[in-house]
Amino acid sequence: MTNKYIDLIDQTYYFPQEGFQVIDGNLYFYDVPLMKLVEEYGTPLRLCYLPKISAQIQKSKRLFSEAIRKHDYKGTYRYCFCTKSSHFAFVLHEALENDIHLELSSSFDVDLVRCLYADKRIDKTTFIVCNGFKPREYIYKISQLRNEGFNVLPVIDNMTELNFYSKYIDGVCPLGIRVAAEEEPTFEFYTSRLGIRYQDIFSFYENNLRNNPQFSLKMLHFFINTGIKDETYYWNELSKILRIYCQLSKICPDLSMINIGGGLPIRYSLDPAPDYEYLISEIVYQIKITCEKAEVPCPDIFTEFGNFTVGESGAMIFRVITEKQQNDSEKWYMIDGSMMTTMPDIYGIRQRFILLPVNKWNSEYQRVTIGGLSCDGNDFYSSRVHRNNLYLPQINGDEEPLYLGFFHVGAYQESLTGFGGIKHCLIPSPKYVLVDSDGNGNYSSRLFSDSQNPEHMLQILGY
């Protein structure tokens, strides 16, 4: 029997696989030697892999383009990427490569718009999917941007919406609706608390859209909170908002587009990758037998994927301090950073990601319990986050730390603990590397933030 940590991956899961290989007892992440970025960079140190979000985008398009062939299916697909799952620029610009379309959901995401239009990343023919409940600067902001000729199409959140755009937008105006999808059983509300009920989007069309010249309804939208997954409850409220789509289609022309929302499911763990090709699949072959079965046309689709197109990119990487033995079953390794400041999903939402030792894959492992450096007794990741017991390998005292990664933490983290400020007892945010690739094995990289120092944090606390 085998003790090392090498041989307990080898036993449990399918590896090497995809994004990760060990080399001479070293992770590397997409052909990176994590080994290498950590002795140039140190830690704890957020980076992300540009090349993976090109990557993720051509697979969701290449994936619907042959589902669409396969069904024989009368209608399009365009692309949205989220951008409140990550409003960085190096992410935009990657993204943006790949001929998509953005989805809005706040005020200052318009001023984002224009800055990407200056720098010509985007032009006037983009599609602007605005969402998100709408306050009065920001439907004021989308109306402007609207009156100026972007390609913005507003999704109405609640019914007072359509006064606002009523004002302040001149000529015609493309619109969708949002459909307040049924929650999921087990969550604490029965229905969303965005978009508008079921029993209410058919009255608010014959009193509000059907007879009004300003405004064309071109879209419906609908999004829950577990995103796409091969479960009756998603297909389920699939096979709703399709009804109401079909239904809503024979009273109105205009009707021509289907957004539905959510993300495909990124991996979380060494198992299996979701099958994305069935889903696919499967959600186009949904839409046309229900379009056919109802005689009213294919709509185009539209997709709004924010994790999807960034988490897989991103990694946290921190260095263990030391090892801690509080009781006979209960070891310690701390570690020089804080999960909650930097990766709050886990301390939130009890969110796990795939965590694996940097370097040291030969040793022998141990069951611990990881801690973080900030005084709540909550910034910890734990056998019961993990899912299985969390076995690491050991460190017996030698000179060479180790160092643990935790991977595809690129999309929200930074959005939720924000970027720099002022964090949890004062702990800094880490640095932050962009990693790139030339498509032939070699990599770069670039320091696109420093840690923290303590001028800048007693700067903004007054000091």
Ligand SMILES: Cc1ncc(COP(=O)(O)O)c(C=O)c1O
Contents of the next structure:
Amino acid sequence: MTNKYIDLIDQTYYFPQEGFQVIDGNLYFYDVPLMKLVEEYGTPLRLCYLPKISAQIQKSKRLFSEAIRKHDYKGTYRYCFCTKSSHFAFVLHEALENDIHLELSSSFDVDLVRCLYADKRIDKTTFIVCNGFKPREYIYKISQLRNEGFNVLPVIDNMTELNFYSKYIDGVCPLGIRVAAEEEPTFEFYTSRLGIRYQDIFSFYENNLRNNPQFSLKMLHFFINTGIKDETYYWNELSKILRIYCQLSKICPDLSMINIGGGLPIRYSLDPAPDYEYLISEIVYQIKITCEKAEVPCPDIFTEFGNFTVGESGAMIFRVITEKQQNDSEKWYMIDGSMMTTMPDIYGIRQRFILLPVNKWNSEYQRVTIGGLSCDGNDFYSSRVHRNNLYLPQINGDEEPLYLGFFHVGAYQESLTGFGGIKHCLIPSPKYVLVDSDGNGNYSSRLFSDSQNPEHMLQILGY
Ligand SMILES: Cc1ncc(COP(=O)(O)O)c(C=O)c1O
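Next block, the form predicted in complex with the named molecule, ref. the form predicted on its own:
Let's see the whole complex now, leading with the same chain.
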């Protein structure tokens, strides 16, 4: 019987596993020795392992093309990257190496598209799917893009949006409609606030689009908040949308694309990964059989995966500064940064991430809670969020500090927390390092952004 941390993980999970292995008590993330990066850059340290972004896109493309072949599906597949999951240039540049398209959500996203175009990262054949509830400025900028010949496809969120395009867009414009999905039964609302509700779609089409030569309805889109899961709720929603697609397609000959949105899950624990092959195959199969039954041609399939594209590329590493025993059963590891200001999903939606020590895997372990540097009572990561007892290597007053990594944090966290802005208790944004690989097991790293300094923050605050 041994109490080493490495034995605990060995006995609990299939380990080593994709992306994680331990050599001499230290953790490697995609074969990158994290302790080397910690020694070189210090902590707190935000990492992005760039090759994972391309690997994820290629995986999705491969699985869709296998499913299309397996089911003899007569449509194509297009991968759009949902920019709101991470707007960083290094993410978009890496993603765009893989012949993909883009999904936007806001007015400034249009400026981002212009930068990518000026940089020759995209061209005018790249689909620019424009989603979201759109204030006038966003609609205006989408229209300008369209008028300049970009392959823009606005997805109508509500009935009034159309009137603005009529005013601003020259020539014929392809359109999508977002169908407002029914929310999960346990959610606070019945129907998504985004999109047009089921019962209004046909009258909207009849009254506004059917005989309107300025628009051509090409796409039906929906997004399920809870993501793509092998659950009755997901399959029910998919089949409802497919039925609408088929009915609409009978009166709207231009309709030829179904956009199933984002939501392909990622790994938030060391438990077995979701069965991607099954999920994708089943989606393609459901679309095919529903269309065949209704005798309408199978649509081209679009996805807008954000979290799936970039989530697993990210890690956040902290040093444990000290431990604090606050009562007989509550021991805290106080870290040199804040979870609240770097991974707001932890307190916002109680999001679990993969949490592993970076070193000391051969030490004995103990049950702890992790405390962040801000003085906010919610700046912690506990067994409850982790959904298992939170065991980590003991410190025992060693000379060697303990480092902790939160993994698969690559999506949404910087957008939500506002990278480089003002943070709770003026805790600075951490150093951001990009890691790349030559494909032969050799990695390289470079500093993308140093940790925020006091002058920068005080300047924002007007001092
Ligand atoms: C319309 C739409 N598409 C795609 C996404 C991306 O979802 P995910 O990051 O879960 O893939 C979102 C996320 O909110 C969304 O609202």
